[in-house]
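Here we start with a single chain on its own, the form predicted alone, put down as structure tokens.
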Amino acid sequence: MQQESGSDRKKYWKVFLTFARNSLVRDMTFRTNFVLQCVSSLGWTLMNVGFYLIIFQYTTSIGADSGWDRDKFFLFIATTWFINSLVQAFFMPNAEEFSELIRTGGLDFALLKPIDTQFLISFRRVDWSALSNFAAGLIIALVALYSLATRQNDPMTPSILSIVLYIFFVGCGVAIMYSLMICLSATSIWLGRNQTLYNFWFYITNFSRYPMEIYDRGWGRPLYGFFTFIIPVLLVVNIPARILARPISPQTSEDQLLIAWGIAATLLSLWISRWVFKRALLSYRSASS
């Protein structure tokens, strides 16, 4: 195979916009369905938001002797809304579409076009509405910096190195979830049409959602284990929302080989899904045949 040259990636690049303007004129042309989207979202994202502040009323922190206090905590469910808001806007609504490619014959279509097939199938379309919860975890991330750089007891303002940090391993978190979703729609070529992508989805990520902590004793150790080097969605949040929210120094060996493994997790998690994706291509059979 061939390296991509720099035009390449440049023609990639505007393909890219091209997919991403068509979708904005897509959905503003139906603005009042565009706007009850992003009202949904923001309904769903205020009660979960309404359901922690309950929690805390009751508890100082998100498992024993974690670290995770209602600030530090609402940091790590905004990074969680920062990452599936990236992924639902940008991936899940072109892995929904895979088996309705394969039934109807335009995976035939998009296989003919003088471009990575990969690439075509997961940016062809993106749910502008998505980026709604994105906003809200901005507002939130930053309304729990703010009471965290302010607390008397034990003031924290995150550092130059810790935000580049967090941003390098937020794009790495949506890197394992593309990657998950991709291998997940793939399957659809084996399994004709995969239509439970959304809870195989569910299942998995539910998972990362919670800081590890809770998992790292009795009981939760296997999942702990499986979630971290099997399928790591244990990295996916965590990592970032340490990173700024640091609830547990930064400087131990523990955090230090995590964050190399979340390196080294996303690097082989899109060459796991990138083999995946070609070997399933390479069994499919066209609808015309």
Second form
Amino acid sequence: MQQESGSDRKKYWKVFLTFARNSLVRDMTFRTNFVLQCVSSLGWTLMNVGFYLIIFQYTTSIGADSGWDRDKFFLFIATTWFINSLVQAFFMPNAEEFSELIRTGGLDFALLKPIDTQFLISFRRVDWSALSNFAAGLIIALVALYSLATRQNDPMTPSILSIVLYIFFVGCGVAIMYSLMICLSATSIWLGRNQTLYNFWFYITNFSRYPMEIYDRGWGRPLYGFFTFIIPVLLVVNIPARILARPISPQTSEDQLLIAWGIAATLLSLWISRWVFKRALLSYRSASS
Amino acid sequence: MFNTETNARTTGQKVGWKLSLWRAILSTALGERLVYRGDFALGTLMRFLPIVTQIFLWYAIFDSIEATRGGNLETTEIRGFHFTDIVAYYLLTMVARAFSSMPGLASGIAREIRDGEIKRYLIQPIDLISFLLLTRIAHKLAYYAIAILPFALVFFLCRNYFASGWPSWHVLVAFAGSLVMGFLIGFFLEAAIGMIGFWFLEVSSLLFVYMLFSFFLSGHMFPLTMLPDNVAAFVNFLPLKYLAYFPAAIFLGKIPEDELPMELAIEACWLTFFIIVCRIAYSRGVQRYSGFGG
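With the form predicted alone already on screen, would you show the form predicted in complex with the partner chain?
Okay, now the whole complex, with that chain kicking things off.
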């Protein structure tokens, strides 16, 4: 890694802002397309909310005694939406472009630039329309919080501390997802092409969309272990959602261990993905002449 | 006399020519599929992964219903669906979607209209809709030839979720009929949407809206009976349910056997409707169409 002195950090931040501005200009050139993309992702959100509303017509919670009643589960959904929209806005378009760069040999130019290659690859494009889902998540979260605070039995308002921790762990979740994505797209250096990247991504992150307790039974236990400790996608949404939806003070030691493991897992996955990315670059052979 | 003789010969030749055309299309499509068979079988298997999540989600839901209402897993039900039924339902909708989904059909037609490639169907002795239907059938057959292995594996592993075992043979016949009609409805419905390209050049956003609705209202996401009553009545009237919900409901015996003939007849009416719409849209569209350049 390059030396992270203050001026360097400032430079990287400036480069990132330029990327973000460029993407915004690009998106605004095709404004109708942009609006349509926003509308269609909001349609997808509505459909999911409809599905969960239907489920809660028949049940009061997801899992017996798990505490995930309707309002709390919608907080969970909102968390999923925050993390996914951030990943889709900042990293998804870049990961898709990365495998294209490798196939066409365009990566040569990225390697020549006097800037960290992983940074350049990861932040080049920002898909602003994906942030419409962030707004949708915000609406879901606010409605759920309001309903949670004003309901008859067991009302709850999260403390300031839990909100701060929540934001921090949403960041951790995004970092874990980012690491996973970098690892997946780095494999396209070895494989030459990676069309199944998106599919694979979808199938793995699919597991992160529900409270982790539901896997903790029977033949779900190996999955539970695998997706908590090996590929920690279960931590991504679960840790922040638990912090927000459950009162902080009477935490069990298991909860605290999970939170500690969440921080460790974030650091580990960032470190591993950095290592995988560097290894992959070493085996890169330019495709162009 | 001479005239009829040539007529007879040309009819014979026509049939022969058609048959060889079909064979050519079929063998090409099969060849294309078989090249990547390993990758393809693996990909099909991967597609069942989201069902794993669904199994755990629904188990958790039934678990909490049990806890509040009492009873056990066998007696708890949501709108006539037990836990095992729901899992079986998701597996069966995978089969139904394997028949009724038409990836790239509507967008392909719209693209051919936009690029002007549609011209070749106007000057060659091939009818666009029949050609597309044949290619689709060939692709689907090739698909099933390979996908049957992963499907069989998954269904074998999940056999316990089919609590009531095999349905009676006339239910099976109705199931097969609904699958075939589901394929045809899916084809003509999407082809008709693609024909909109004659009027509007860009149909991709329209297509996305259709896909969204069809995902939700075909029953791919959850059994349609779970919808609130007034909504369910309306959705039941729509043809989208034939793409996923209907075949699965037949197999699981959720549609009473004496109502089956009537329900299938209604499906056949929808199919006829879409064939006519598709034909009219095509002939009107071709009249409107003007191709430039080479």
